[in-house]
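The data below hold one chain only, encoded as structure tokens and taken in the form predicted alone.
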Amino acid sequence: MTRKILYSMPGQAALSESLLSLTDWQAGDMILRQFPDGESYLRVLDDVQGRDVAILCQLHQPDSRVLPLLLLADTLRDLGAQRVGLVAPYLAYMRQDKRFNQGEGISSHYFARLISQHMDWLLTVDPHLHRIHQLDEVYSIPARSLTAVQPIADWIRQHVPKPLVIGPDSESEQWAARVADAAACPWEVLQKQRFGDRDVDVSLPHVENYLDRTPILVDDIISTGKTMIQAARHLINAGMTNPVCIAVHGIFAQGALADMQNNGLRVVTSNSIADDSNQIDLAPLLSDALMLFPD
């Protein structure tokens, strides 16, 4: 009998099922519900004494998810689990990594400290890193960041004829280059030239060389979708076909996905956050890591 148990928080059923099918981990059994006053009730139905356990929990909209997650982690530890790890395909609170204005908190550091107090290890995919270059700069537990570059590249190779990978802005240049290299196709980054506060010209270098290709806009996160929509309009105006928009994490502010689709865009995301746009399965990537990490 395997010693390892995977507990899945609400909203992760599809990814959990894929992960369990690819590993020797056992599905954890628990009851999680809310009392009428909003407090969480949690009961673990497995014998976890001396066993390694992990919790699968994507942390989009984290404030409603974190407390039940921490209650589960502490319950498992109190029941004798040997180690409690967190598999968070989307990791929250990475943006506020410095004090931009007087009086602000550096929430990425505080959140990392909180998770590190309750977990023994962390596994995530493409966290939104800027001034923090490695997770161990803020997490005091073994923390590994995987990248979805290869799964994205595999999807492109299987579904898009003659692709051209495009970064929608300068920040996405590294993303575009890595995905294109893995997909064995060319890449470019949209160039912006500002003429005033409201006058910005966006252009694709060497556009005449790519009119027969399918443009693929690639980024790590889609939130409002405005950057992708603006980039797509410029590509279409330049004579290209409607682009495919790919992101690892589809955060999607209210109405964002519908807005993109209404503009004629095909939107594809990974299942780091459960959504109708999910077409890229992270389970093989995560399962390979789970076989080795954190041992």
Contents of the next structure:
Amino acid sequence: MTRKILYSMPGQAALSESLLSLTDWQAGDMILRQFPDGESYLRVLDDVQGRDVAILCQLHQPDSRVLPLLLLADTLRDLGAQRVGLVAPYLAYMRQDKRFNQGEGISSHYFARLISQHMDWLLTVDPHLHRIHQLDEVYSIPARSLTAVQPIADWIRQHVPKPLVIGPDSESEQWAARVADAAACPWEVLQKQRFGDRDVDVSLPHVENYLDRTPILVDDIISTGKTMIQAARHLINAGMTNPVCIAVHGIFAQGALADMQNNGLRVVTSNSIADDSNQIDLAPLLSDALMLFPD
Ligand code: R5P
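Form predicted alone already given; the form predicted in complex with ribose-5-phosphate (R5P) follows:
Next comes the full complex, this chain leading.
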């Protein structure tokens, strides 16, 4: 049987090695470097004629990563690859999913169109689905979205004795409920009550029942870290201990991880984006899916 080939874009060597060891995919060999003027040079060193290939690519800070990705996809197709898939554990450009202000573009839609034009399929983990409910509303290729709920719950069960899962805002309720269910522990969502333009009270319902528990804030993304830092302050003011902050995707813009750690927070993320805070391994989840998808 012809084995499938997985090409890894720079920065995700550990995840790539795990995926190769857990699946029947073979490692693709290529040269990717920058010309002195900043353009990308690419050379594929395998015979990909008629082969199924995939590209593993982390897509945080996507603007500099996407062009080499698309160039590689087009090169592979040009060299005769049968299908070219994208494994993007973190899927970028999911948050600008509507025109918030006049004159803005809806970049989620445009990005999905761009990727769909160059790839034959997409595999990702917990994309930020808010106003877009399913990836196939915007992606025209087979697009499968996995969830890190179970690996997060497993981490909680192994590391935190009496957890209380907390969603930092109403949007995170979907995470909190499912993670808590899988970890067999209680959950709550911080409630915002607005009394005026600048007068907002944030509270944890039933806090008196939970003072002996370790609070665990769970969200899909940490970007600036402000959502987590503010939520943590409310919990500490309510008498709880310092929370553990868990996110599927640690984007950590503008030194956010250091900010959070300086605020006394323990930060735990999955390896969808390689980082020192990675403690939740997505390789088993992705490799199971890669054995079956997209066939
Ligand atoms: C919001 O829609 C997301 O679920 C996260 O809550 C948000 O992206 C976190 O952003 P930040 O870390 O910048 O507060």
